[in-house]
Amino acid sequence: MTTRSFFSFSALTLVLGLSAGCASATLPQHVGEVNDIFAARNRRDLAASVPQDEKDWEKTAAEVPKLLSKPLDADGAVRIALAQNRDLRAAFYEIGIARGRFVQAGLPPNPEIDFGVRRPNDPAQPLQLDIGIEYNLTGLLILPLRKGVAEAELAAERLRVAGRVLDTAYGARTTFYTVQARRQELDLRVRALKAFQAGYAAAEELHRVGNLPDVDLATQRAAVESARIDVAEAENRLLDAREDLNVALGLSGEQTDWTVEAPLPDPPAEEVAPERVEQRAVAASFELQELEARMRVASKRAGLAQTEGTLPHVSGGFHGERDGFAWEIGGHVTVGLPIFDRNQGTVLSARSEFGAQRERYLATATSLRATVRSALNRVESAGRRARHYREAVLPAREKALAETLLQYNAMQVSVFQVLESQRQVTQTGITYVETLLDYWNARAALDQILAGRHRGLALGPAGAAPSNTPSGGGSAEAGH
């Protein structure tokens, strides 16, 4: 009786003269590829702000305290966010995932070596040896197609991460604007509280001498306490905005002790030029370019699946057998016939994916154009409102306060009317600040769109702080 043992393994040490490129890629290469995209768009400000390797990140981290030692501005916030935001750094590492698939797709199939040992029944006879080598020829033929699919996926991933760079910059800028607005709001709320406190002090004195009814004194007291709540809420909104900015900038510990001194600037006199804004946005859109790349991926994947399904699986090799003291050597070819499984389902899935990406492309283009128009309308509307507050409403309120003071000096009105006029000035200032925040958020959104990103934008009003300032008015007939 003959016994036979057989085993096979992949010949990992056998190297063909085919190469798919370097099997590893460094983080600087990933960052550099995205930076090249921005450099091609003349946005070197963004490209130069992202460190290229861990040493650069460590160097930038060491410089952050110097940047934070001075009052922070919007551009500085963006620079710190691009250099320190960990989510953005993770996105650059994710390019390596797609690059790994690209490298893997370009590797040729491994050969296989089979060994066999047979011992005849006669112990005097020598062992019989079999050796064979097998290679997947079909896998080698479709190697360029596989590599093409992975290369298209890598290109789409670069565009996705470039969009994340814009998202990070936009988030840092708008969050910084919110901090500025909440800080101004707090200052105005404190000013309003002081006006209420002054009104209550005057009411107490008038009540003491019998010139103010109890109900009016109680009204003034309620106004003071409501104003205290307004100040506390404004403080909380400022603290929340600061923490949001800390997250956007990747700051923690002592780094969170930064300051902001400059208020929100007034809107510029010139309007945004609306010429060809939609066309510029479409041409710059990373979303559309990424969808185009995804469409190419689906198309290449469909072609690969169809080729794999129709191309017979062909493998070839050599076989040697030692029977006794002589070797017998020959070759063979194995052909797998594509009769039943021709990748029909894979082809259908890939073609359906292409159709889905095409429809998403058209839907995104429509949404992008509408978003451009909305952003442009918001910029123009908020800018007109902000300029109207600055040039008309605020001066009118201040003029009314000045006239009320003149009448107060002439003993024509009470101190409560003066304080009410002052509170109206303060409340108008708060509304103006919210309008400024609305304007600068809209400007940032429009700049973001023209830079290539339109999803995730806050185009609505900035979320005005609650205006629950009570009138706090006292008796108009109270004495001077």
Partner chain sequence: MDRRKFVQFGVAAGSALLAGDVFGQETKPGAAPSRPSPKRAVFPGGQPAVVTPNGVTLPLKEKGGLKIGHLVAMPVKHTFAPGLEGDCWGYNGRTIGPTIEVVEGDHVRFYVTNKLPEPTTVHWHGVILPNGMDGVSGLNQRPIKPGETFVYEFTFRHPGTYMYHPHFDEMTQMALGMMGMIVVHPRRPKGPPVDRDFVLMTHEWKITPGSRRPDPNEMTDFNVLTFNSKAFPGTEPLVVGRGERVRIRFGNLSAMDHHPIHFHGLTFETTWTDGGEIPVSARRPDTTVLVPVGSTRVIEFVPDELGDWAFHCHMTHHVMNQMGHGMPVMVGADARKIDPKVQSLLPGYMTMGQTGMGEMAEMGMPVPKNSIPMGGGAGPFSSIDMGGMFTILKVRDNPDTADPKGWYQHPKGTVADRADAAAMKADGIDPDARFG
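Positions refer to the first chain, counted from 1. Whichever C-alpha set is largest while still superposing within 1.5 Å between the two forms counts as the rigid core. These numbers come from a predicted model, not from an experiment. First, how it differs from the form predicted in complex with its partner chain.
Asn121: CA moves 2 Å or more between these two forms after rigid-core fitting.
Switch from the form predicted on its own to the form predicted in complex with its partner chain and print that structure.
A single chain, with no partners or molecules, comes next.
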């Protein structure tokens, strides 16, 4: 944490204290407003948590150490992210910024007092004193309109931040899935390496007793060394995935020692396609709701500008003048004439802003519908593929391995071919893991859309990512 290098904690506390004293809402209240949105949607699992006292902003939420003390799961990762992710925390503060503007917009204009002193040229005359008070009546009249604009902006900001909550949860979940997949991939790469090492051990022994030429031994050795690279690359992918999750969860230091034990779960036996999925997605969309709110802002802003343009500037005041030995008291009214500047430009901008938001709304709705269909297709496709891998391809590979072993027993194939068949099982396992990752990412994306957010989804290209086949895969032939 480098904050201390810029200002002292006590100074910050003082500033925050002053701020708290000035503002009518604090961070927990901002968070509470967003949590209320999710509670209304029966998604209390997406409730974020922050310290109740902003002075404790550096402290870790109590649930985080508990969640980190045992092997993580996807839900736990989401809980930690919602409590610990500082980007999300910053977004909540941005509600405070909008609220501050709202508060500011509701304040009446201040009166102005004017003092004047004049010395007449006639030395016999006493000093002449003027005093006046002026008040912006127009500002007072349009205050409700300004407040309305700021309130609409605050509402839009709440929706935007609620979307960020979903982003944070989605990012934590998918990054967690990636960690699971990368860990499984590493295990399988190690298993493939063991198969190559076993082949090399056999080749080494057969070479030692004069049954295998140098070229076959060298080929087996090359396969082992290539497989080591595959393992190292898989290790690196796992480490990268862990760091990505650390960022998503807002973890650092000793907190990064978390573990993950459970592998990616198999897909459910039967995928239930959500009904009326497009309508549900549209109804839930924070993006659309935010755009609606932005349209309201633009509309109110246009109304405000129009009012400001057509309403003459009116201010009034009282005036007192002491001329010699007596006071003269009077009043005045100042009226601006809306002849040239009737805020036409501002009105035009606000109306265009409204039109732009309306078109964005429709474009977003179109995009949303396409995205939800795409995610649903991906869930179904990846689910079918994953189930096919689990129920057909993997058993077939394992059956092929068992039959290859029988063929070995029958002296029809060599140990190298048996090991090659075993590696085929491992390779299929890797592809299955990639397909599982595709499936769970798609599930998370679909859930994300139905929860209200469709932008920023990482569905990726269809089909399992091509796995990095260890080179030397054909070296089973080396033994004969």
